[in-house]
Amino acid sequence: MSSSITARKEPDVVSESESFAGHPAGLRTLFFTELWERFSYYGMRAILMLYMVAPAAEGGLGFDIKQAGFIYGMYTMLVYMGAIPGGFVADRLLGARLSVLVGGVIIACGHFALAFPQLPSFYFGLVLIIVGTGLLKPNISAMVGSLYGPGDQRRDSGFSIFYMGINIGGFIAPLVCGYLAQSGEFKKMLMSAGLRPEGSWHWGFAAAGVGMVLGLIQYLVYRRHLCEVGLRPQKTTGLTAESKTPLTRQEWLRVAAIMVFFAFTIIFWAVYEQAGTSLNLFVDRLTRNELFGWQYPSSWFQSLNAIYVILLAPVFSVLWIKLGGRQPSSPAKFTIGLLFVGLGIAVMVPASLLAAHGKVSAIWLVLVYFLQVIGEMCLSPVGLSTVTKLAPGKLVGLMMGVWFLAASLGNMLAGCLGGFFDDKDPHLLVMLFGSMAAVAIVAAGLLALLTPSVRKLMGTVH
């Protein structure tokens, strides 16, 4: 008989001798690991587009906006697309726990590669981050799901807390990395130390790498709280009942429901991820970035989304628990998410018209991000939780990979759409932002109509 590998069955409920805000103690370990990994990702992302379009004389790469948008889109697409092979590797070979560790090490190496000014080092760093994130991202989310037994109503709440950790990292990162990359104060410090001020971008990238290292240290120190979750799959001789049993009809229907969510999630992220492309450029070139006469780095606006999530995540976490069985179904939450992301980007239509007469107030962006984060809280953490509930037990890693594939395609679209940004043509910006708003709002209406059918596909999963 040939040798095969089967995934280890996770326990229905892990040990809760210690707890974290009423949840399994392992949530603390994964919370802080993901916090620092997202610090590294969002710190780099906050300055990536700006670095690529900055003139060479200012230490940038001097790319035009379309080229930079394409590279940004390809990079962010592949970061999430890597979740599919990453989930497969965890399910069949390394296990989720080891995959997260190996992925984190590779991510850190990628950020440190970006700390060097040479163009080959830039592309090599992006490739390393893609590979590392593919291993880490789907598997740490799958491990969060494995902390809860079937029917545990804390699951959505746990993912909301986990999502708050992501955004604490996302809040701090642009402030730190953006300050190092863009601020005049830090450039003066470099000059006083005899270093090139235009090299400040690379200090921002290096800070992202330091963040990932801190996350890895924390992960290793507190891994004991994970108990049996995410251990390496066991090799067995012959085929086990689990590996040779085909999916049931109900399991296939649930996979079909995941595919419906997949399609609408692409639209959501294509609009939401304008934060790193067109909105980032709008802030940099068409917004008054000053407070009481003090000029702050434009990349700091990348912290706004995270601030809102930190404020709203506890609210939504408590809300879902209070509502219990009366809370909206997953398709209904997705519908609300699409509606609000559409309303958010629609705010950019009047802002673009005003930009024809000079730089606009930062209040416009503050409102855009607030509306979009309401949508995000209804879709993203709920989507993570829903996939872990719908996915067949032996395909959880792979289905998490499919979920992140939707994000990857959305990010690619976001990069391509962001490439049409032109700060000298306000009417083009009105068309760009208006079209995205219309598509998202229409998609919300369509999903609302499809909700009864999707709920049937989901079966007993709410």
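A quick note: this is a predicted structure, and the numbers were derived from the prediction, not measured. Rigid core: the largest C-alpha set superposing within 1.5 Å between the two forms. Positions refer to the first chain, counted from 1. Compared with the form predicted in complex with phenylalanine (PHE):
Fitting the two forms on the rigid core leaves the C-alpha of S361 displaced by under 2 angstroms between these two forms. After superposition on the rigid core, the Cα atom of V318 is displaced by 2 Å or more between these two forms. The Cα shift for R254 between these two forms, taken after rigid core superposition, is 2 angstroms or larger.
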The other form holds:
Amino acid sequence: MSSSITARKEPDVVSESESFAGHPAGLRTLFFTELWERFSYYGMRAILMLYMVAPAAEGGLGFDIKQAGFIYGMYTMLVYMGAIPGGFVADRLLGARLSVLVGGVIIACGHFALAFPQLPSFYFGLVLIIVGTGLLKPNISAMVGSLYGPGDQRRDSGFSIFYMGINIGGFIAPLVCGYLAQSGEFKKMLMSAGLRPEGSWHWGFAAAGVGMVLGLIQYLVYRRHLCEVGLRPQKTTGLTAESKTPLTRQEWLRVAAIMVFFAFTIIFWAVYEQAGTSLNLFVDRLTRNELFGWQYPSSWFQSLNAIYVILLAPVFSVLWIKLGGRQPSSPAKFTIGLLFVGLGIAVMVPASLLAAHGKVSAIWLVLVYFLQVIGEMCLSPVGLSTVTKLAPGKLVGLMMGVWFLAASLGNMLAGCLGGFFDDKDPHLLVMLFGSMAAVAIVAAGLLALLTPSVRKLMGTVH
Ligand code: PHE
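Moving on from the form predicted on its own, please list the structure of the form predicted in complex with phenylalanine (PHE).
First the chain shown before, then all remaining chains and molecules of the complex.
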């Protein structure tokens, strides 16, 4: 996942007529592969928690919420932690291109394992998705980076387009998988076909697998557009750096700055990723999921973040360009990110108080996610590019791994915190959401105080 970010031989040999929105044609291949991979990831994730806590009579696993939250937390933690060995395997053995292919095949097998109702195949499926995603996710991001030469101005814009692909997948997936898993209509269809309606969850999981297969077909058909990118393992740089030259004092300071961002990013994801756990359960159990008299599946709310990203990403990219030199520094953007994620979850406090008197309007969640995505736009894409700028050349891969590790630990905390959810105890919910809001907002305040020192650590990087 590493060196290919910094090292690129020649510009693309594919003709301009085959370019993708003014970018190398290989970006299209990676864009659609990642779109379908994220479709499979978020489609499955939208129903995972709900499937685990659903009673056996409804086809679920009948786990209690704590146990489900723990498994969810472990799973999402390991999925992103896999980026570290996954990047290593690409650098040393397979090269990024083959790692993405092998990873995708393993992911698809994982989702198809979940399509079977037995408990062992459930756990086996989770393990396969963890291994596959570790191989695919970091290496496909690194391949995006290596489509561009070192001075190519289009790199950041290429990453923004790629981030859109992620979210288009994340938007459609809960609609498709959630509909199959939860809707009464699909259950009726199953019944009229002579199949068990409680098996609907597994059709949702299978759909995730089909999405990954589509991504793989596309990846193979358009692989020639990738030219040389990711073809060979890189043995000398990146995560596997064996260079003996020690880091300079300035490089050490920059690594220290990354570590500060790392710590605050964990808090960000722990709160933000409540989307898949406590907020998902809140929507399922305490919200009126009705539009003009029609009951929609609760998991559809999992699409909201993605649609907000699709709408807001262009706004933010224009905003940053307009502000130019006057735009906030990276630590200041991180501060704003933490503040907004805190404000978002704070909205759940009055929503939970109201829920004591019966189901609440879905508008609350519409507002929560809106605030949280503003936070995401200030932190997530900014973080990725800041890490690549701050990391000493030979440590780019390792530092990318650190970035994924923050997401990984944040997701684990999100699962464990979400495990405290109890729809019968609104006061507990007020405490739960209130303390998450407090931690995020206090962390934002702390980072604001630290900003001048962090800027010093960053040296000439903005
Ligand atoms: N939406 C992002 C994605 O799916 C979330 C994420 C950020 C995941 C950072 C991993 C690391 O790619």
